[in-house]
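The chain below stands alone, shown as structure tokens; this is the form predicted alone.
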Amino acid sequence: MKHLLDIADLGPEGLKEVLDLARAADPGRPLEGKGAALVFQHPSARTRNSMEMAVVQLGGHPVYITDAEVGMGTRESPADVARTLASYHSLIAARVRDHRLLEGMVAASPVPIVNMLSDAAHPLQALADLLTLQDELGRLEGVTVAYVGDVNNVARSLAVACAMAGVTLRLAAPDGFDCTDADLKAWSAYGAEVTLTSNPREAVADADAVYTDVWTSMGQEEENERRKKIFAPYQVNDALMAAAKPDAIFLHCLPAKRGFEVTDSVVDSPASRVWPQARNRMHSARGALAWLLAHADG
């Protein structure tokens, strides 16, 4: 059985196939007539479109569930409320606070887990910025890119997306939100080439594509104005968009905190490529389900 719990999951040639089948114009629907549970702890408005669409697409039924229905680590553990949905449903998706939780399903589960996000890791998202930097500059092999703020859950799986697919990576984070050894060491089984520095201009000094989150993800709240302070020399402003090559695009996983990590004028510019890659939430969380369901039997 195969699960996508971080993007390492898929392999250098899985991360390919799933890519070519993000594309295709006729996925075929394996989910015909079946069910796909989608269990959400953290609200999202891309993650749910994107997921039930690519479900849809398919040939699924998708079905949102709330925290409060299942009460997953609370009122029941993970592997008993996998064991539940796999009952009805031909895979599952989660959104969680705690990567562990779906770790616990992925024990019990006989049918596939997605990670729609947890605190470690967010491979849909890393699949949809690479299918965006291939469709936009028509190549993944020797392209740069520049992710500017804190080294959180996106730019980990990011990190390791980019070393699969042949793509130089810089990151640009102030100390104390960069990555741990631990991160340099599992890039490092992938032959990632990334470039840590505590410089933004630095990380974006002739990139192809600049990058950047929000500096305070959920679960952080109580950090915010203390963040605000730290990440401030970070924003993506066109001072900095001016460093990376002429023709560089902008991404960002979304939603944008404007005026914090990035500008209007940035978000909003023809350099931006935002609105591209949250469509391609879609298409990628498609080519991944596709691939998992092909992959069901082992």
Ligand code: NVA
The other form holds:
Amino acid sequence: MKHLLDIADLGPEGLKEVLDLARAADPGRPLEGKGAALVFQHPSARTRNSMEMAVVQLGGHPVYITDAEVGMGTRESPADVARTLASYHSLIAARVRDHRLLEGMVAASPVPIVNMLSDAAHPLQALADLLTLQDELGRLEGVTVAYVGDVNNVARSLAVACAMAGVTLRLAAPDGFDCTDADLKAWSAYGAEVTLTSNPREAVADADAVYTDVWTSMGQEEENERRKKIFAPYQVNDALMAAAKPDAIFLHCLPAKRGFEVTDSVVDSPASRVWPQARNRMHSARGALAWLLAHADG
Ligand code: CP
Ligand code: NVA
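Go ahead and give the structure of the form predicted together with ligand NVA, now that the form predicted alone is out.
Shown next: the complete complex, the earlier chain at its head.
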């Protein structure tokens, strides 16, 4: 039984297979006549819709469930939620406030568990990010990506994905919102180099792609005002894009807080690939689900 709590769960071979499956003309119908439970503790536009459509394209029936119904960790333990939902569904996906809820489900689940975003990781986003880099730049090996902003769930999954795929990643973040030397060592151990600086210009120099995400993630809303001040020098604007390669592309997982982590002029520029990136969420989700189902027991 395989689960997808973060990119590392796929292994380097699995990651390649998922990206190939994402592009497969005929992914088959491994979910024919079966259900997929999609549980959300936070709102979602891209993840909900891309996952629902990926399930439909694989022949299955997605069921959208809010935490008001399951009360994961409050009304019922994550293990019992997994046992219950697995009675009806061949796959359970969840967007959770606390990554440990996903681990609690994995411990008891007879069907694959998929992380649709936690405080620690966003693997489905990282798969779409790699697919977009490959589509837009024609390769992954040897590509340099600069991630500017909060080293959050999105950045951490991106780091593992890039390292496993041979993409050099340069992180630029303020002190206290960065990562540890141990993180950098662990990520680099997958293969490609992951480095950290507090200087955004240094990170983007010669980069093929510049990536950012919101300064305040879901669940951190009370820190918003403090974060706006700290992250102001990390805005991706025309001047910062000009310091990257002349043909560098811009990526963002979305939703974007325009005027904060990125300006309209960048997100709406010809360099921006945020819409193909959003569309790739569906293709990569389909690839990930097909791969997990091929590795599920029974
Ligand atoms: N990028 C992403 O996960 O978007 P949603 O929060 O809208 O799902
Ligand atoms: N880092 C953001 C990503 C949203 C898709 C958050 O967790 O809110």
